[in-house]
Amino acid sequence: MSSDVFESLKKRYLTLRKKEVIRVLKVQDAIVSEIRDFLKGECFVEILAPIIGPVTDPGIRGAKQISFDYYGARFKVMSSMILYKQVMMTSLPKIFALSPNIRLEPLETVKTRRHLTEFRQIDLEVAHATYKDMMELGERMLCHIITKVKHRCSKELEEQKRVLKVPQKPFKKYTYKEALEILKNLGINVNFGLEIPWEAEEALSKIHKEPFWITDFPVEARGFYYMEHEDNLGILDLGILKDFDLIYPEGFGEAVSGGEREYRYNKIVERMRASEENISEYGWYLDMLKAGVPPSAGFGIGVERLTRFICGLENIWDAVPFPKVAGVLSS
């Protein structure tokens, strides 16, 4: 990161006054409003997201969690409310929240220009839904947002010199295996079982002009809470998950991540042990599973990344009023 960018982040109280920043914030307001309108139209109930708790999402791709003493107990700041979404399925069948997340990202993530240590995502979950249901919902939601924001913010987008195209449904779909083959043809080798690295994901994104899905990640690449395929026909290999990522085109990278949830106590414990999780930290979550929870599926979509894509911004820290970037002590 250049020294000029570093200083601008530290002096956000000055850069916030610039017309280009004000323009982006107006677009972001429209984005959040349209997400809410869309989900309300789909009969979702908005809930308040937790900010702290005994445990949080362990599947955060190399970032660190923040732990602190909470009246003598060890609590964590939420890196994702994913476990709490499963709890809500015992109460309401369709929920969403504007969820704040804190992740201490490695310093090198600054180079991706799409990582923040503090960000917000719309987290949603639907009882008795499949991962394919959620992909269809995600496509409709993104198309709705782009259509409405293009109309509401035509002046701001024109001043931004951003020409937005509403994507064609259905979006293209690749399995994880197929994505690795495409990368191999691009001269990028990714070992099977690993998350697709940021630079490889960006390379895939750059060769597309429309959003696309990557599905069916291997168990080793994701958290313990995703459901595995149980295919007796031999179509899918063992250890493949019912999950997905949605990737923006033009090099903007990951937009959405989600899938079906594992909800069976014995399976969750088995997966926790395989990934060497500290099972004792998940007492309330495992008690919830023992009491019974319906199957569900859901996803999260980052508000700042969506703003970056819609506005065509080079840097994600330009898509939030008070950016927190790895290694930068900003206000």
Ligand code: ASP
Second form
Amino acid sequence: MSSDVFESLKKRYLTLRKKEVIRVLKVQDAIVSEIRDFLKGECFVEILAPIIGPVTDPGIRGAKQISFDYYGARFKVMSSMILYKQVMMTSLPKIFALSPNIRLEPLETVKTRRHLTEFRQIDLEVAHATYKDMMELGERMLCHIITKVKHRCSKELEEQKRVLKVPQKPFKKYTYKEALEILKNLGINVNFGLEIPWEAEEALSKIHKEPFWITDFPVEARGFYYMEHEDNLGILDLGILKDFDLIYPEGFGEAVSGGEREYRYNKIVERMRASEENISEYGWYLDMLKAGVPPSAGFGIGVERLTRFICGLENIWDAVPFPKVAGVLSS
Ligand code: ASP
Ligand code: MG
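For comparison with the form predicted on its own, kindly provide the form predicted together with the named molecule.
Next comes the full complex, this chain leading.
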């Protein structure tokens, strides 16, 4: 990455006034308001996201969490509000939040052009829903946003030279196993059980012209809170999850992660042990599971990544007013 890029990130007070930046911020405003409109039309209640707490999402693909001293105890900055989405299910059956997240990504993520260390996701959860329900909702939501934003921001998208098509529903679906086979045919080998590396995911994304799903990831690759299929589909001897990622086409990569939740105390403790989580940190979460929480499913969609895709931006840091990129000491 050229040092000019880093220097310009440090001088955001100068670049923020450029017309190219202003244009993207206007499209982003339309995206966020259309998401809100869509979800409110589906009877979701918007809640205020937590920012800190004693525990946060451990399933963050090699990124680090931020811990700090909170009146003598260790607290963390939210890497995602997943655990809080589950507790919300005891209160309201359909919720969403515009949730700010911090993930200290490895330095090499600068090269992916789609990782920020501070980002926001529209994080939603529905009680008693299946992961398939959530995929269907995700497709409708993305098509709705693209249709509306194309119309509202036609001038900006034209200036951006972005030709954006409303995707065809239903989107293509591959299981993780099928995705690994496609990658093998592209000459990329990924061992079953591992997360799909960023470069491999980008290669998959590049050979698609429409968004597509990857479902049924292996237990080892993901957080303890996703529900396992009862029958492991006869695939090796590994557990398979009822979860999904949505991948944008044209090389833009991951858009959404989500799935059905494990909500049973004993199963969660088993999964925490298997993934070597420090169980003693999860006090309130485990107490909540013991008291009982409804089954649910949900997902998170990154707002900056959606903006990058809709505007056709090369770099994610052009999709946020105050970008935080791994290793760059910007404002
Ligand atoms: N917590 C997940 C993430 O941030 C999203 C979800 O499963 O709701 O990747
Ligand atoms: Mg993800």
